[in-house]
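Presented below, as structure tokens, is a lone chain in the form predicted alone.
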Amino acid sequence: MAWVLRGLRDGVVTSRYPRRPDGYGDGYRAALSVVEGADAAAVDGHLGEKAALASLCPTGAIEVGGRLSVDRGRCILCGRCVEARPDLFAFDPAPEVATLTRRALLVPREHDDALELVRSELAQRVRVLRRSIHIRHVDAGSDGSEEWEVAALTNPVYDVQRLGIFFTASPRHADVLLVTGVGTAGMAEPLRRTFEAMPEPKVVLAAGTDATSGGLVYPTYASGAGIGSIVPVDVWVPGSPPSPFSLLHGILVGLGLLSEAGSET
């Protein structure tokens, strides 16, 4: 009876996202951004300061050249740069961080002429995938943190089933391949076979910094720079780990139901 009383007390706890904005989702460190107005030209003439800025990141996500930029695909959200230089770096709490190209994870973003072609090609390919979407999740060598967030998608708060999205154990029943982990050598062939066993059309998500770039441990003898060299990736979801809201945003972007991060459409 305790769960009945708790339900009556708490009411409906399921998020209305994406139909309505959810304030709870904005409480995460979703991604790192360069503070608006921060200009790398201020350090162009000081090699020592440029090197100091780059050294703030343990994964090499900070780039200082003609401008200051951050590669969200390599960022593990440790916060060292924000703590040291809050005038240049800040956390972006908005969970909509998924992009359709790896290059688009570099912020501030530059205009990419090829992005519209990628967007239209994906939309054309997945136009029949609208209801009863099935996801096959593959751990290709993660540290386990992403798995907790993926599992949370099925709890009462996020409840992806309400959107007609389900997880399946068989790749032959799957529409979406959700991959976590760095893409270890031992998982490369199983991941390829899973991809090949899926029927067309299919969508591949690289979920988390490990899957996107290899994360903190790249490079090693056993892993490469993420899963992009193993299977073709359609959607990139940064974060270490990405929150369930970010994962859900990535899934919906892959299905053509939401716009990717930074999109003006």
Given for the second form:
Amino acid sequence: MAWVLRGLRDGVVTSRYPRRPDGYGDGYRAALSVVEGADAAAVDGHLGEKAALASLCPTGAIEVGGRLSVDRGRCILCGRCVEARPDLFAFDPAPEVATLTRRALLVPREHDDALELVRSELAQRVRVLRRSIHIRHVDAGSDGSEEWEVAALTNPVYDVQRLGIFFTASPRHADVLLVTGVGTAGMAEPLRRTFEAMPEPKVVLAAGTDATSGGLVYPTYASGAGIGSIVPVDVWVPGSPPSPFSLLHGILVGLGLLSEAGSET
Amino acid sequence: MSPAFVSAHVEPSRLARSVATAVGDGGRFAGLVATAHDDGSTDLRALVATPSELATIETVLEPGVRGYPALTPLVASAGWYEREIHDLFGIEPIGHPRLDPLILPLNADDQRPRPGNREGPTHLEPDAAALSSHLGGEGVFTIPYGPVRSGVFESVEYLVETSGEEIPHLRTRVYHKHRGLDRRFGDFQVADAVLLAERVEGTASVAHATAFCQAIEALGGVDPPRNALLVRLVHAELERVAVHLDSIIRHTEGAGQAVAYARMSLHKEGVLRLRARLCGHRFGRGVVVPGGVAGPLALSPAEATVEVTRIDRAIAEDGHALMATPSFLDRLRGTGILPRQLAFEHGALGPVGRGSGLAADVRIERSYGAYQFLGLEAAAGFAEGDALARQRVRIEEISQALHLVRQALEELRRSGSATWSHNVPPPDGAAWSSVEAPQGELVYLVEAESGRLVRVKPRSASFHNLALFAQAFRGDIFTDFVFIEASFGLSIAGVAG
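Next block: the form predicted in complex with the partner chain, after the form predicted alone:
The complete assembly is shown below, putting the previous chain first.
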């Protein structure tokens, strides 16, 4: 009985996201962006400066080719570049960072004709997945922090059950495969088997920069460049680790309930 | 400021005997680390801790020498370390009772990673055929649990050997998520290697970054500014609170205490949010840099104190209620008993050791950083050795940690200094460093040659303690598993490397 009253103590602490924006989620360092208008200035620089820009990043996420861009799929949000060149790079606090293609993690984004096709194929596939979604999580070589952020989705603040989203122990009951970690050699086979054990239709999320590209850990003799070569990924959620809001957004993008980062719709 | 590290050199044939003597004289075996060199030789360093110092006993295996007399027959807690070294270096501890692969099962012909050596294999495929499939006795069968577990967990495989309900034997396989971090460190400059240290055990990022940086600072003869040490302490203790809460949450989940689960999860979220407000990252990443910290706390000490006090009160109230809930206590009391003698012989670390009557705590024994001037007294000990004792230790430590944070914030408020770090020269030489991570004593070995990192070896408390896990099941049954695992509170990432 004492616990019942205790449970009522703080009133409703649950976020209204995605129905309403959440102040905390919007104030968080969620992704890296190239400052608007910074492009031309950087590219005009001589070769030495280009190399210096690229070398700011320990994971090689900064690309200075024809234009200046950042691969969010490689970025571990360490902030080295923001500190050194605040005129070129900035943190983006919006937690909606998930995309439907690996290429769309490159910002600023370029128009991609294939994206429309990917989007409609996914929409078609997940049409039957609506009100009761079961997620199977697999750790394929994480540092352990991603698991905390995934588990946080069931705490009273995020409370994904309110959206009809549940975690399941059995891959047979799962609609969504949520994968964390770099994709180690030792987890490739268990991950593949879990994927195969899931019924159709299914959606695969690569949760975190490690799962997307191997992050800071790749390359080693035991780690993969993310999980994309092991299972077919539908949604990419960068972050090191991705915050619970970013994960929730990614799950809802995978179900066709929210639109992905940078989409015009 | 760094505590004394004493080292002795012996012949390979004398290593086991020397370590056994040091342990017999009251030392605690704390690890065995190998480093390969380009000339084909391999250094072996055994760590023996006493309350005042961390001593190493070292030997060199000349090129071509592929074995040495094993430590394990004399010092049982060396068992996992020698298996790890066998996996990574192909060196055989002769006379090891059970040299089953631990973190990297390989085909006999495979090249070994040999961390420290400049050249190494680019890809190794774990070979399950290298693992032993030995079974305990008649009527016993094995239930594999993992590596994909039922819930949101890190990947690990437990092989439960049972004849029904009880768990007489348990084997732990951690190789699935081995990432090869030992070799990866060598690819980075010092400033970026900190970022990798933060990802060895992502839930203890601050502890790992601090241990790594302390070693770099010891090599450079640099003491970080006092302010920086205080900021490190604030983040390290909040990290401890979060890790301990995570353990408590997993207990409440296992016991079906829905409201307690919700309440404690809410508090953990509160701690992560406070950490994010203090530095921009929920896990405190980017705070600790060689020579100090990246900058001041993003909240004023006064604001932070208000928030810490609120969290402290909330956790204390719910913790108190939880420890007075019989249906919860019944699941923990007498579950997963780790007898004091066993814990002592193994040198159990952190809350696992402190729940079995041990007192080892780096913050007190070999005080470092801001602990040196804030003063920390040993928390109340519990000696029952069961899951409940470990839980009580954690609840005590949470309140102690938040008290320390408030003390550090008060010191920061009074400090007028605006220096947050000192320059550290490129490292050269070998240094050890240790901190009290949330899971227990964390040790780093850093070896460098004129700025290049030759070998960085984190020895996590999770690695040391997980070897004991299988011994905590005497008389327990399957339904106790979740509590025993949660009460150890270990990170598999830190074990698998």
